[in-house]
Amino acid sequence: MPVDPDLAGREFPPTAAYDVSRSQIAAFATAIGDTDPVHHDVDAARAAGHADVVAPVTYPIVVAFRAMRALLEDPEVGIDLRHVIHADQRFESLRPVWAGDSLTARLGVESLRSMGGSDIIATRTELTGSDGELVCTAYAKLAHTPSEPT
């Protein structure tokens, strides 16, 4: 089943607030092999000029993926996760993510096009702090190849 052609331009509701903790940042940094002390030690982070332990630059994917789930799990959209390839990801950060942040993500579908039998879905997810300040925008492209009817 192909993806709903009216998906382009659709905005999904914001996620619930996600509270970022020091332990979550440290676990993420460890998982990606980043041993920089600013991700693990509050004193090192503050000595480097940060408000608290600072997340690696790719950490916003943790929050952005919560918004992506709304797109992937909406039965009206028509995406079968077994037929999705994550084709591209990039982040535009306005400031670092720190322990103590409370972030909300809102996903919008920027474009949808067909190419080589696949639907290419471009998304934009804006992450805002509890004060409404834009912290980061995550851009992703998904390639969805519809399954053949049985």
Contents of the next structure:
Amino acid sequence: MPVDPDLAGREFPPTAAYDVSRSQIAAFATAIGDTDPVHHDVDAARAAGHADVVAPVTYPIVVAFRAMRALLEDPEVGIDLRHVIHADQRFESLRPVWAGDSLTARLGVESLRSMGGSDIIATRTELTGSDGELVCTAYAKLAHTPSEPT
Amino acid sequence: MTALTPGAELEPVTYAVTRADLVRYAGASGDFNPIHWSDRVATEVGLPGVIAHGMYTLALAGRAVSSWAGGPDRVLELGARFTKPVVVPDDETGVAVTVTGVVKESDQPGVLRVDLTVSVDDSKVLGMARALVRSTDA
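Next block, the form predicted together with the partner chain, ref. the form predicted alone:
Every chain and every other molecule in the complex is listed next, the one we just looked at coming first.
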């Protein structure tokens, strides 16, 4: 089944606030093998000029992914999870993510186009802090290849 | 630390990625897609075996750029296309992912571009991989 042809321009409701903890940042850094103390130790982070433990560059995906799930799991959108791949990702950071942040993600579909039998869905997800300040914009492209009609 | 000046080739870094890393990453990121931990599911969808999350590979690129730039807060932009799956064997050594970078001018003052090459066995796994970083003297 192809995806909803009217998907372009659709805006999804914001996710519930996600509270970023020191432990989560340390666990994410450990998973990617990053031992830089600014991710693990609040004193080291403060010595480097941060308010608190600072997240690795791609950490915003954790929150952006929660917004992506609203798109992937909406039956009206028509995405088959077995046939979707993450094709492209880009982050524009206005500031790093710190422990203590409470982040909300809002996803919009920028464009939908067809290429070589696949639907390319370009999304933009804005992450904002508790005061509404924009922290990071995450751009993701998904390639969805509908299964052959049987 | 290699100075971030236009034309500089940054010190290449190689990171080992094992199945255990992918399991940790699944937990830390919330992405539990079974192609990143189950050979059965990975082969059912036509992959040669379990592959790393594209975001895991991009995270390694971010790690390299952060270390070159002098901290994660100096990285203003990071992006890539996921062009080739990174197969992670079920053994102790895993797969070696190498990140290299070349510094270029950008069109913004105080900001430099780093063009990244991310490869496994000399074969690129990310396309158009690049970062924008605050220059170290900014």
